[in-house]
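A single chain, nothing else alongside it, follows as structure tokens in the form predicted alone.
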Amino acid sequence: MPTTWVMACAYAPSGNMVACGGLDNKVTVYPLSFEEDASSKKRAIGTHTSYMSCCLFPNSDQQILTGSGDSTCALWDVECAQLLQSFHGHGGDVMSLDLCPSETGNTFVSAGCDRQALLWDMRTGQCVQSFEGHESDINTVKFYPSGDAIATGSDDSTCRLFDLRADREVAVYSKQSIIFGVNSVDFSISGRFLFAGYNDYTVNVWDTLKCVRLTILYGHENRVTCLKVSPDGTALSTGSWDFTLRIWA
């Protein structure tokens, strides 16, 4: 690995390659084959002037999509290693990304500790919106399935779900025993559930609509970082601390 802490990783769409980047600034993509040995044929396709916290495949193998703490994004051509258009309008780290479902692909949304989510047109590099609300760092960002709205999670205990077309806020997922932050959100296929993971070691199931908190996935020993509903919908992935993946199904 290019550096000792990864703070990010993603699978191009082809499944061929593989990225990852973190305190070295850089964002590496490493090939994929039983061939040869990965790490020889590594790449660095982009750097940073500070940590790379996320980083995704938008559409294909041909770019990549990084948020970094130096309070912007970027797209990189992976086959030339260039920077083809940079995102500025965070005014803290960003550390969180997410690429909006539609056909088109050419919005995505980045949220980070300047306690806002923005969305972004690819194309032009301009912020399109902004949403506030959350009282602290927001660690993670998701679209909802139908590309309509956005869910967060904050250090400030909450989820919060934003709708794009209303422009505003439309719900807040917390309940007052809840004092931890939350690290990673993903929502079921059909976007009812919103499944939330926190430091307290613990997964909340919320339902989207009533904001009422469905149950509690007990099972890590730490805190639960990251979370990914399965492309069939019928398992959920968590990533801890603990060193240990729990699949619930």
The other form holds:
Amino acid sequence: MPTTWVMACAYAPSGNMVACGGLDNKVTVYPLSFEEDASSKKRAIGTHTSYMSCCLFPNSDQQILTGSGDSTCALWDVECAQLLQSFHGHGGDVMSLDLCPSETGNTFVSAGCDRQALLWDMRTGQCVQSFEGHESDINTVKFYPSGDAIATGSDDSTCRLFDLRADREVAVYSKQSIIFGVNSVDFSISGRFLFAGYNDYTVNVWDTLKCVRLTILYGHENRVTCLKVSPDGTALSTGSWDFTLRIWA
Amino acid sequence: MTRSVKSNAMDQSKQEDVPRELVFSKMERLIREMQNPETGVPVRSQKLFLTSIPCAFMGYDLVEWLMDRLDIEDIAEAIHIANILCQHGYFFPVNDTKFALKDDSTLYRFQTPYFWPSNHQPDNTDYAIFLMKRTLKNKQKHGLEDYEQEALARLKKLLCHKWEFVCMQAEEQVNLAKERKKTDKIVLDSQEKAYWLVQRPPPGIFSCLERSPIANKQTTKKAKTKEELKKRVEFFKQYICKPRTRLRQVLESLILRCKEYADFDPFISGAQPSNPWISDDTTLWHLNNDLVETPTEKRVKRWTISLEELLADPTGVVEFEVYLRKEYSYENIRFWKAVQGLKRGSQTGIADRVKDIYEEFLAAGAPCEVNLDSKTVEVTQELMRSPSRYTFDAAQEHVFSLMKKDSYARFLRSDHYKNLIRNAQQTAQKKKFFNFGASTRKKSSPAAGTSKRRNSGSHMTNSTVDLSLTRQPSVERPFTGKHSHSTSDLQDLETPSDKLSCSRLSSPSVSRDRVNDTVRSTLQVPRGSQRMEHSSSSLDETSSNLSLAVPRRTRNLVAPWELED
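Alongside the form predicted alone that was just displayed, please also present the structure of the form predicted together with its partner chain.
Okay, now the whole complex, with that chain kicking things off.
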């Protein structure tokens, strides 16, 4: 992407494609190969009316789910570059998406600047549940590994756990000494640990069940903007505005 | 502190987007509390050597105050917060240009509220005036650094149309300043300088005031029209009547889930044989590839949790299919997989695929007819009128629950599954034997057990016998009860080339081992497990907190020919 900011990227499940987008409002797909330069074969799948803040492949190489600053989410077909379903309901920019981890699930959750997290049914495009409670923009949302709960992180410096079955907030992870916003959260494999990356350059590790902070990881020299636990759960990787990616094990 | 011509800079703070204001107001509240003469950080004229430095406080006073006020136990956290406040420009070191807070008697001064980052937006004109002022003053004390001179030259070009104005302002301010008291002058000068160091940092120092590229995050205020309000009322009515699970049940199920999966979480129960990120040994990843011949014990146990776990693991699916074939209920899993493929496939050709699936699995007298109840069949046929990727959802759910109640339950009790466990355990057992250098008799049985996996049986078993023999003399270290790397080497030794690649993986560390024996002892207990030890002591359950002390030496024993190289 020559001139504009890239805000989101995602790997296809097969590992053969990458989707990315950002301030150019477009969803672009790059097929990966060793022989050719990826950017020669890129395709624009769709366009939003504002920046694209997050994207992911919902368990398939053929579809892409995106969230945008125009407060909608959209499901696109890769091959035909068609819009399959759009999801309206947010009152502000959508900042983050996550797909339900279950093999038989058809739902995903999105969260945004309207301080709400919404659960959507991919088949019908309807909002199935909504969660409020944050006092400022929600920057990130992640499903609990069982798919029964979601964790959100916000600029109000708290992370919250909302349970889908109880349809309410069940835990708040905050401390007086944390005043900077959360940019990204992720769970460990069992769901016992919640890792959160903050704007004060640290990663805090929370005990999900006891709501206590277990430890702080220092090391980055600028805000931590993205964070993910490896699929086998052996390590945590973080990316930051200090131009580095770090792996913690 | 008054500036005569600053109106253009005054209200630019309104441009800031809401989220940053929130964190700034939090920081500023803290700073204001710090400046409280009674309960805040003690600020006074400090004596340094022979000079008296006005309005300063010491580093450790601030750290102590922060720990008290914010309930912080760990001093590192307090220092970190103080550093961030410093980088944002709320206070600065008196005698240094590097903005970091040290927990000692280094002196710092608070920034005046006028110069707080949220109040005042820097303007090129202001910067130019500031730089000009410095050039008009004493060269020794206020001389410009290289980068500042470059900046001044640049600004001169940029603002050439009002350069006269800039010079005039600079002169006027210098004259005004001369009328002030000496201590005031020192303080104000230092504050102004610090402000510009934060707003226009020297090259190589990043500014923490950098903003994300999203200029304005929109939040549309919902219009308070009658329709909107009616919709809200409807929404709340439905909300109240929605069926919900009780909070206690929900919490219990969350706790249960954590307990159930604690064994599989490397952060809690450690990774066997070792965490590749720490020990540089990728055995764990080889063992847990998508498709393996012999899944590990843990992996096989994980399949007992639920049918979903089994179907999420490609090896699990393969093993389940093998079992189902024997039981002649193969069509269920095939149908389930076909519908998954339909759901996740491309948009083109959906109608055809729906037809194909129907003809293969659902039509009366189909070759792989699936057992469905009449209601589901009706619903599906209705949906088939307008084929989509979700046409068979109801049917798939029904088949899934059938498999769960029937085939899955039987699979877990079957011989096939028991064999899987036994094989997984045997590979674990084998390592034990090898480590103890047990008698030859014992060695032959595991070799026989795994020989079915060997393509070139005889020469492999020969090599296994060799390994055990050479291991005899070097068994000083007790078996720590964890899987060592030999499993992978033996397991993946299906072809000679595999064996070589495995040993090559271990070889880089061989030379390191011999050199860094003492260093290794510190590496053996990774930070991760130390954290977990702290947490496991606060947990009530007995999580097996394995210290991942799997020494590399055992790997050498497995591949002794490496040592000879």
